[in-house]
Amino acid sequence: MEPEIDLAAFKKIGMIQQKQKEYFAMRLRTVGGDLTAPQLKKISEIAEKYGKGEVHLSTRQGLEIHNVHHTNLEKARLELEPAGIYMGACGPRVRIVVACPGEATCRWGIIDTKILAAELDKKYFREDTPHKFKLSVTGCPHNCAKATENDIGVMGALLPRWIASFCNDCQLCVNICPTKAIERLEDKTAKTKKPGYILRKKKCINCSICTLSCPANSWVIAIKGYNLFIGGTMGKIPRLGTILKKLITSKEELHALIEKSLRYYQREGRKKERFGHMIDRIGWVKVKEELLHGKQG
């Protein structure tokens, strides 16, 4: 007789039972969607050897090998590990961290997304939580990594500043600002005798469009940091993340707020209740106050 399958143990490390009950999908662990060419080759070999020669790309930068018989799961896992490929996670726990390329290769990127994603993965991956828990790091407000759709989302952010002496009054900044946060003032400045420009900070979404596009370099970075969103989720009851704090300039403060947010959810969340739905149940004002000004719990 074949040994009994421990579905809970398998699920915890990302081995997911298919509708064909003897077969499983092996969910692999990635950080920010990155794998090396040799790792991809090894995954291909395992898919050929133990699956049906197919690999599935998940919606959160993960890879899955489907149609693996339960008797081959451990064999496949042990053959993947020497290549630095480990199992992912499923069920009520912290999942893999997704990230866009960030400032390393993207012209709009404001922060190093990959380093931060690796730090978060190392600290929290596979921790138990009331329900699934997802983290995302996106390089700027273009939001390619969907920070607002994850339980915790980090977004690169900056606040621009206008230098009057550099400006050639081309008005490009006014035309390309996505939220019309930049306005041209007809009154001429005392020094340059040219019309001035003003930033409406409440309208600014902290993107890098003006600082990167200005041909005269008159828009420069005044503050650079992170916007932190919490409580985002898709699924049956979608909820976009709520911004906990804007323009966090210290990575230490960012990590501290993420830590407090996750621990708060672990303490206050109900079984099968997503972080965002817990926030709505308790009340945003109370949650925000406790996370920003309450004691570490």
Given for the second form:
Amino acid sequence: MEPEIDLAAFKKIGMIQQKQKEYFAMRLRTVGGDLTAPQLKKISEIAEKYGKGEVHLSTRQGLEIHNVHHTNLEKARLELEPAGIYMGACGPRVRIVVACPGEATCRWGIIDTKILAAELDKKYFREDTPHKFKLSVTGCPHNCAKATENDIGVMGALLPRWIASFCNDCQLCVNICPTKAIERLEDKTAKTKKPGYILRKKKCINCSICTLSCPANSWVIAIKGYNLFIGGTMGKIPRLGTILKKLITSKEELHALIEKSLRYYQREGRKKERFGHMIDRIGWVKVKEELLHGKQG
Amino acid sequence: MENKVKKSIDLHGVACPMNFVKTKAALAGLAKEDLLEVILDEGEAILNVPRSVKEEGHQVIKVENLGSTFKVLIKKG
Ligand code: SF4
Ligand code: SF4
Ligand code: SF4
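Here we have the form predicted alone; I need the corresponding form predicted in complex with its partner chain.
Below is the entire complex, every chain and molecule, led by the chain shown above.
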């Protein structure tokens, strides 16, 4: 028998009807894919009690309990909440925020991804949008959390600077820079008669490879901040995110630009149109101008 | 060059993290300031081994690009 329930309202909190119509998948709210051991125990307990004793990991760090009978959904939800486990989201709204481990544990990490992801989750989670809306925070240009495949993608970024006096001319940097942004020039620093190392800023992708690897600490961090990508999506019509602004040093500015981007999409986006496709419809030049210099918030 | 190369190891085809383990073992057999020459593959190997070597307190003093491998000279710290 088909249950008489408000499917849209259920979807909003991540309770998704399966093709076995009486059964639902319970999508949980995680931030950056983090859960505590007690929370995992609770989820396991609920999956055994109300599901088939199985949990499913989504492609975006989400956790789902499948095969829950519709009459048990509310009970399961109420038993999860005291453990700090809340329902997720589905449908046209802001989904769970993904993040890589970031500087807390990863040696390449430039920013604290967990704090930023939690801030974004707190501000925007489950807000209604024209189509699904995904945010990601990745600690550095290695891009493990795929910032460029999300509607909003924040990436830790730095600009290196070369300090001549420390350099031992080993040439490691020239050989490991992923974009060949570092060039060695013989006798450029004429005074010292030592070769010089030049950064080609246009080629530099702002990673932490040279600053972390240089054996003489000759590459130092001149600017540390965020690269902000917007309009990325996978799905039926994939589109990589476009860089809105590089090396944003203030977190306030970053938050303001994300806010502006989301509001713009909520105002201008058409039903079933992802943010990136809206950007292509309106035109990047106009969108960029609006987001960086426009008045409307 | 002040010091002579004391040891040479070819780690072409040796994957992470075994390449670093072998580099570390080779360095362990040397005295402070001795030089070790290591052949490393492009990609992960050249990205990770010199960085790990630095974390252990040794110093890379020369990297020579040989095509798809690199000759790396390391001074024991
Ligand atoms: S994106 Fe960077 S900081 Fe994040 S896990 Fe990957 S390498 Fe580490
Ligand atoms: S890696 Fe550092 S020490 Fe070696 S050449 Fe580059 S800047 Fe100089
Ligand atoms: S930050 Fe990355 S891309 Fe830029 S110069 Fe250093 S290694 Fe190359």
